[in-house]
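Just the one chain here, laid out as structure tokens, in the form predicted alone.
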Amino acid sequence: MKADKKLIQWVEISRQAFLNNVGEFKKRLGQTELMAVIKGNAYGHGLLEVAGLAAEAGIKWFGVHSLEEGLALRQAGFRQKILVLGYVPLAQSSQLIEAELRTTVYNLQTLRALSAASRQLKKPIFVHLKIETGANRQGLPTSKLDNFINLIRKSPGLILEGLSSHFANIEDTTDDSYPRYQLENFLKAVNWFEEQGLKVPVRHIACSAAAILYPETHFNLARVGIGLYGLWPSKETLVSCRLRGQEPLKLKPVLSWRARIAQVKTVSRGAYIGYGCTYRTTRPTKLAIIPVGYYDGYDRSLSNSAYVLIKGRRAQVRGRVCMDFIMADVTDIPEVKLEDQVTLIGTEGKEKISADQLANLAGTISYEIVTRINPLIPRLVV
């Protein structure tokens, strides 16, 4: 599909990127199922968009973060295996049976109110415990299991599907230490468990990197989110990848955001640009004007440093990123009208700009800079 001329901006999904990127990390896990993480309106991909691409992938998990985002799939016909990673609210435990969703736990009262919303609603409903295992986000002591498997055991309704973690240093490090550490609790878990005769079918604690990474994190689930998208979890993953002489994922970015020019116009030597007055130009100075600001997510520390493709070429932001506009010199850009294309994010000719880029500009990371594109501006497969 290609962007209508009515479209102002509007972010391209690549069809071929994302059904490659499927198909490395499935070449690296071999039997181990894949599930596609598609929270944050797939790390603001598009939550729709993309899980028609991982249905068209053979994907049979799908990861969100909120009843909504589930409720959402299931509303557009997905019946896939939708796990909700988030917190649900009590209150809404018979929406998620309804659903036919499954939900991972780690409180009490959660299991208390499935198991009451089950036994009114006569279905039952999957869980995954989340195991607490150094994260210290969320997640269950395993101090405290006897207490929720007694609970399951009293309770027909609830399925104990999953256990789970989640590592807290993994992509930031080539150093594994922490993430063995976590994974020797969670196998010590895992162990409890099988010494109290219970048989739980689906066990996952591996996130993009730790796909990549450690094949003995795998298990039988994989939660596959950034790298499906493209994007490397960290450059100290790339580093670890190669010193551990594996061959690295051949990931293609799935992403481009792109926009159209508002306006041309030509300023003097001297003439502020923007609010703030922090850019001052040094010569008669050509700006395109282009409406896309911190609003849409363009991050306003790009300001004064960032830069946008325009015909092929780079062309600088100057001044401050408003909340609908960034200005571009565009001087030393030939033959620049109105409504010529923008590429923020992507390829144009040979120049590239990545999210990685602008993540490194802003002080943050890819997974940011992409989630934080409004979810208003629309997606499109190409």
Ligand SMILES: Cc1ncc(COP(=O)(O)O)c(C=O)c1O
Second form
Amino acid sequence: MKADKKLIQWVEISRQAFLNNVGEFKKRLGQTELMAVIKGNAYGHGLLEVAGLAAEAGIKWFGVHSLEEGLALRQAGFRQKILVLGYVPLAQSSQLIEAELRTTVYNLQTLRALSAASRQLKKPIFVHLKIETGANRQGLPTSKLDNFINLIRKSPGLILEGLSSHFANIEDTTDDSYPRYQLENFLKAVNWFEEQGLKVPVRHIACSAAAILYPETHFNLARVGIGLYGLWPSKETLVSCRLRGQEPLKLKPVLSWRARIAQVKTVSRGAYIGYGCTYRTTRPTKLAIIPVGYYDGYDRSLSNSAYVLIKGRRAQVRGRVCMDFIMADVTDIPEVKLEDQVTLIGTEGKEKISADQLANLAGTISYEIVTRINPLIPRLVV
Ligand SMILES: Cc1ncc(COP(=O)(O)O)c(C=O)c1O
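Return the structure block for the form predicted in complex with the named molecule; the form predicted alone was the one displayed.
Expanding to the full complex; the earlier chain stays at the top.
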């Protein structure tokens, strides 16, 4: 789809890049199934747009955060296996079952509520127990597994389909000792289930970095997020990949963020720009006023530091990022005019501005840069 002249800003999602990234992960994963992690509005890329591409790529598992995301997918007609990775209030247990969503369980109360709801609806639910292996986020301690199993054994509506866990420190370092410790804990839990005579068909702990670096974490399902969007989980992941003599995946960024110029004007030398008068021009300066601000997800910490691309050239952001506007210096791009295209993330001609670059400038990670792009901005699959 081509950007309409009526749009003042939009996000382009490259179908070709997404399919390329799926292919790269499929090669790495071999027999292991791929779950597309599409929580957080598909990391800002657009839940339904990305689900459509993932379905086209033949992906059978979707990972979402909330009941609401799962329901939105069902309402849009997606019939894939959808696993809720986050938390669903006890009072909404029935909705999970009615929509045939799978859910992650780490509280006994959740399991009881699901058991009661499934009895009432006379309909089963597939559950995945999340094992605490060292992230100390969600997860049930292995010392409490007995209670969960007893309840599952007594509840015919609860189908224990999966065991899962999540790595705490796989992206931040090239040292693999903590992931190995977590993997050991996970394996102990997996073995414990086998000793109990419980066959749990699906086991999953791998995120993008684990999928790329450690085949021993793949089991039969890998939950891949950031990599599908063409972004490396971290520099350390890429370095680890090279250190291990592995061929790095050829990932292509999927998202471009674009807008149109709302005003072009020239101000004199010594003029202040924007709130707080934080920038003062050192020459007569031509400015492009761009209708994108922190409301849209363009971080305020990019004030006076980031650049955008206009006509394939860099234009420095001057002054503070406002709620709905930024100002860019286009003095050296004289042909700039009203409604010309601006690239906030993406490529124009020979120039590029990546989510990683913005993340470095903003003191965060690419995950946050893309995920926080306002969901109200149209996503166009191109
Ligand atoms: C539980 C869970 N699984 C998988 C992922 C995917 O991780 P990544 O985006 O690094 O592939 C996430 C991401 O935050 C997660 O929270």
